[in-house]
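Next up: just one chain, as structure tokens, the form predicted alone.
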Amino acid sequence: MDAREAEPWAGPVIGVSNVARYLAARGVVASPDDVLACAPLGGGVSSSVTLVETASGRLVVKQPLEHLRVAADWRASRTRALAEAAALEVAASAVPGTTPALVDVDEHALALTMTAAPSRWRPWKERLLAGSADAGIASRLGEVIARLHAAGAPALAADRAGGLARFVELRIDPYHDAVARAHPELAGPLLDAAHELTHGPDPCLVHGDFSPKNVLVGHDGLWVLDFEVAHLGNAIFDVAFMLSHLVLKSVHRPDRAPSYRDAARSFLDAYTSFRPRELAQRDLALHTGCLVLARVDGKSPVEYLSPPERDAARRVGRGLLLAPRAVLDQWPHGQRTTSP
């Protein structure tokens, strides 16, 4: 009998005190022993993740959590580690060599073991912070998720509801209607936007996470990590997504919003090449403000902000949202905001 049919795991969170047992249960390892060491990964709100050596290479364990690590009370079912590991199996085929490897599967404790990025590959999110912005990667970025975009994923069709239902507890919740609460004025537009983010026609392969935190780079090549709201739905969320993101950088980094405006065109034309006629601009600008302001309003705001700063973030959102047109005319600049 096959070691992961007769001794399926029932522990507690995998982590790092039980992670060897946990792989020799799944025959991932021979046995424990060859689990040579292990800590933990941060950087996420969503799920435990362990960094595993073993003697043959270096793996992840992830397990979703039921309660996300915020402040705010925010709840997501489990089963999305089972919308990764199939978003995951269409990534190695449309964007082969671009994401992590699946070696296991567990749907029993709803975990996942992949492979490992090099180690000194690092987050994108630190260069951009550190006012790096390269074009060529934001390019390569979108050429991944516009062929992500154009992949089918049928394992995710035959769960269509559960995936929407999954992207409203990650996504619409704790951002368009958290911010929707805290600015009545506006939620019309916010709800509208997310009404279109779940009912629009013709839905793709939306990995519901796409920024510059779940994008590993090093000097020879680059992954994209964390599918977990991965779902069939509106291709303009992650392209607004990324967006928000660089546009939140030049409210950090007004010095080097030149640099962040130039990646963010090179992220777009990229994306443009790959899948024409897909984005509106005024479209894409409204939903980017929406997220701009989720990241300052919603459950998980971004934590490199100055309030000053959250100040600013929230007058380019209102901007976008409220008078849309195309992003990258609205960019924000200007000096540097400080603290009275």
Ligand SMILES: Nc1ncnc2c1ncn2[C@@H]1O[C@H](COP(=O)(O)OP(=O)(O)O)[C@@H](O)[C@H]1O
Second form
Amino acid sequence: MDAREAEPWAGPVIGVSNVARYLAARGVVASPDDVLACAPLGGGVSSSVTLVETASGRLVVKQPLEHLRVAADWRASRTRALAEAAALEVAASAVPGTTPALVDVDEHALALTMTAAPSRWRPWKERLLAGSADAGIASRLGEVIARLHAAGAPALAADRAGGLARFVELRIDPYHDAVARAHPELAGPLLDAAHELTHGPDPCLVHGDFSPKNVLVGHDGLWVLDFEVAHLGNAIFDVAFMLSHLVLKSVHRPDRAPSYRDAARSFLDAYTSFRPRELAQRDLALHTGCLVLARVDGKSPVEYLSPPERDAARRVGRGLLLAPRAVLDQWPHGQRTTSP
Ligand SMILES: Nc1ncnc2c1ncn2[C@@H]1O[C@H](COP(=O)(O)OP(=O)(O)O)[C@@H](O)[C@H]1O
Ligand SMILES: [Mg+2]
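Switch from the form predicted alone to the form predicted together with the named molecule and print that structure.
So here's everything in the complex, that chain up top.
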């Protein structure tokens, strides 16, 4: 399906006020009374996400918003719900047990119903910001994303152009193009990087939002969530995106930089043990630099950096972009966070 086809649903956003009736209408529960409790799930900027308790288990209903909840004007086609459904189906067989199970796909309302993670599981981002970077989790994530990259995705292949259009709408425009506008002197390498991401050879299933915020972890497992930017594209994006988040945490918590770097190494080691020939170190550093800059000066800046930390992140991102070597060799060890 073309991502820019007319959006079919003009009804109310599905949320706590109507989710019980919605699930009954979809036949997911027998009657609205089977919904025992529900609550909005915060954290995301791009969807209405509702947690639902039923007698037979916990569910999540997710419906993308057209206007993303960021300060800048940023709209995106809501048909990304269908890409998320297609990618979750691939993941269920490529990396079983590491994503929510799809319960219902509503192509009219563009909403998904899926199983909910155990209630004690938390976003990996919370642990990272608290200073704990578990190399075992990082390693598992390297394996999971490598296996996903190696999986075929016929449903997404059928609409490669639509997937790339969504990727441009949700990543290239708000990240690479926005940074190029903020730093015109960097526009050349940024736009080259964007071109590589959208014209690379050997396209594979790319998650598109593979960040610690979209990983839920518990003592007995982890799930990767939020596949709405999934497309057939260049695998380097997911790897660089995860690394950029670990770099940003190191800028924020220089005292913990060595452990974030160790996590990055475990992540990369696991990835390369599954896909040994896929990543050129220099390209990885360059793309990581773009994404570090994007989360400072793009349309959706990370919320946890202070102004001096943002300056430090700009220095790191610029170094990776303009003089790329191996990301682990350019890691921001004890980066100063105050301007001289
Ligand atoms: N299946 C799920 N089980 C438990 N929590 C979930 C599930 N799906 C989403 N969430 C929670 O809701 C948040 C937002 O969902 P997400 O799919 O990431 O949407 P967005 O596109 O808005 O970021 C997640 O960060 C997570 O905390
Ligand atoms: Mg999310």
